[in-house]
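The chain that follows stands alone, in the form predicted alone, written as structure tokens.
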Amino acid sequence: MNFEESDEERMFREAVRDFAQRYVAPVWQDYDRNHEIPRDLIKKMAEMQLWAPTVSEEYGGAGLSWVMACIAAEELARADLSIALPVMYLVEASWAAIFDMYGTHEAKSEILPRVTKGDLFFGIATTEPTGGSDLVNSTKTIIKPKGDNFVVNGEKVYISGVRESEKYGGVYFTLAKEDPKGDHKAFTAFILPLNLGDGLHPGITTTLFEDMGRMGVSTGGFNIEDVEIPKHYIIGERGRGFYYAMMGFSAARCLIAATCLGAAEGAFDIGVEYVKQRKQFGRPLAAFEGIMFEAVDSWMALEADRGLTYKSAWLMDKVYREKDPNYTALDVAKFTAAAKYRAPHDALDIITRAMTWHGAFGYTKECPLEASYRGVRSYTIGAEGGAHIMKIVMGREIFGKEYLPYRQKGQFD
């Protein structure tokens, strides 16, 4: 058992930290107010091979391991406490990688080099108005073959990057059913071209929502009406889209945990430095046990979350990169769900404590911690699986799938 990073990982962390502190830290509060990450920052990310870096080198990526992808997410979030840029990073790193694994060479050659250059946003669109986590029952979007093409009809909501895709270009990993009454084996995954650089795809109309946090990246939705896509945009085998999506969710959950870990570390560092300097009743705030013990609780949570996050990334590499037969996708699902549950909740607690230490200043827009609170809160609610769903995933692996609450139907009555 070795808790040290390799020389390559350590050098990579230093490089990403230097980049993030130099180019991200000075501007994130500006784009939190302006609601748009500067294009030149995205292009700088791409030049550093930090835009969809998990994509293979053949298509312009860096072929990063999931451990290294987590390192980048952590360091970006330490620099951007609003976590807007890390959100865009983790969405692309997760879902472009799944497309790279299972997409056709023709589609990947067309799309991925533009993604890794920062010219196209690569997103995920599975949530629909009738529900998010219950994909099997809530998905109403339909895909049907039509000659050499496929036709898609439906609606997707609460999707990251809609404004950016409409303005600059973007594509989405999307799920639809070929049989509207079918189960999880009725799903087909495909690339939905929202905008390939020449305007919205015919048949697509967009809408935007205003989130409470992560203001630098948009959230929206789109209607899909008789949209035709070529057959080479189909990802993997028809009828196995559900499984590809589950793999993508595991990847995203791992990177979400790393993002929340980084934001919490940044907030913790700010809070600790403040209470060491701020004096009340003739003593630094850090000298009061009430403050010191809260800081200790925060530190312990950070250490626990770091271990859980990087174990989930290690398992991702074992299963999906090394094909190690000693571990399975269910091991990955269990640990990524645990990391995705714990890291955001602990981060919210850590940020809240640090805000409280700042007194009235902590409740102002001038304090950088309030943006971090707003951003991290999103991942305690939903995004890549709600909090309670994460517990169901873990419970399934602890007790067995026969104990899933939605499968009971009176069997224990």
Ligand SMILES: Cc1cc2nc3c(=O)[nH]c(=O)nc-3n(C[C@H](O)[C@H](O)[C@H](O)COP(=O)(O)OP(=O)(O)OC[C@H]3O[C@@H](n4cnc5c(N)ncnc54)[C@H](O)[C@@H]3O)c2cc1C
Contents of the next structure:
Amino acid sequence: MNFEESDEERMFREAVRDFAQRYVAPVWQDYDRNHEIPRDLIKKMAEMQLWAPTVSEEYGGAGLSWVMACIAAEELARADLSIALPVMYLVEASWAAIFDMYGTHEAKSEILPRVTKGDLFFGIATTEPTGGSDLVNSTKTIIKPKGDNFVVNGEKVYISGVRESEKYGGVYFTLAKEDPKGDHKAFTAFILPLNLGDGLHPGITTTLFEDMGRMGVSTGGFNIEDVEIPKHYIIGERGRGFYYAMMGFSAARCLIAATCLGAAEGAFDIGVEYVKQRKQFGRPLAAFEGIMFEAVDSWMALEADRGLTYKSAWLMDKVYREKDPNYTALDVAKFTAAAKYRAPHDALDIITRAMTWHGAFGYTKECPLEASYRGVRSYTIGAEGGAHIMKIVMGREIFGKEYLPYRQKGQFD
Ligand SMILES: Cc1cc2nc3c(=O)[nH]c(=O)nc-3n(C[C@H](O)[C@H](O)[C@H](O)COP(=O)(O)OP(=O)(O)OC[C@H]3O[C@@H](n4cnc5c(N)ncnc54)[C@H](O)[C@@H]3O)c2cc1C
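Now show me the form predicted in complex with the named molecule; what you just gave was the form predicted alone.
What follows is the entire complex, opening with the chain shown before.
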């Protein structure tokens, strides 16, 4: 058992931290207000091979392990407490990597070099108006063969990066069913070319939602009407899309945990510094145990979350990179769900405490913590799987899938 980072990991962390503190920390509050991450910042990250770095070198990525990808997410979020930039980073790092694993060479050569250069957004579109938790029953989007190609009809909502994709170009790992009545084996995954850089694809119309946080990155939706998808945009085998999506969720969940860990560390440092300086009743606030013990609670949660986060990333590497037969995709799902549950909830507590320590200032927009509170809240609600769903995944692995409530069908059908 080794709790130390390797030399390579430590040097990588230092390089990302240096970059993030130099280029991200000074500007994130501006883009939280302006609602757009500067393009030159994304391009700079791409030059550092930090944009979709999990993609293989063949397609312009850095072939980073999941542990390394988590280190970058943690350092980016420590610098951007709103977590908007880390969200863009993690969505692409997760879903472009799954496309890299299962997409056709033709589609990957066309799309991935543009993604890793920061020119084309790579998102995920599974959620529909009928729901995001129960994908099997909620998915109404249909994909059907048409000659050599496919045609898609449906609607996706609460999708990250829609504004950016419409403005600069973006594609989505998308799920649809071939048979509307089919189960999880009816899903086919494909690339939806929302905008390949020459405007919205014919048949697609978009909407935008006004979120409470992570304002630098958008959330929106799109209607898909008779959109033709070329055969080579199908990802992997038809009928196995659900499995590829579950893999992508595991990837995204460990990166989300690392992101929330980084934001919580940033908030903790700000809070600790403040209570050492701020005096009331003749002494620094930190010298009152009411404050000190809260800081200790925050520190313990950070240490626990760091362990869970990096164990889940380590498992991702064991199963999906090293193909180690001692671990399974279900082990990964259990641990990434645990990390994705705990890290955002603990981060929210840690940020809330640090806000409270700042008194009235903590409730103003001058204080960086309120933006962090708004951003991290997205991950205690829904994005990349609701909190309850994380517990269902863990419960399934603890008790066995026969205990899942939704398998006892009948009375509400
Ligand atoms: C900021 C943000 C960005 C997002 N970006 C994307 C994106 O890029 N792509 C994408 O596809 N989706 C995205 N989503 C959607 C996200 O995946 C869904 O919100 C999530 O899957 C939950 O689906 P829902 O919102 O339809 O809630 P529902 O599925 O309707 O669930 C509502 C509530 O009930 C709970 N619940 C559901 N089933 C059970 C159960 N069996 N037992 C107990 N509780 C249960 C849920 O946890 C949730 O709290 C994003 C969401 C947010 C908030």
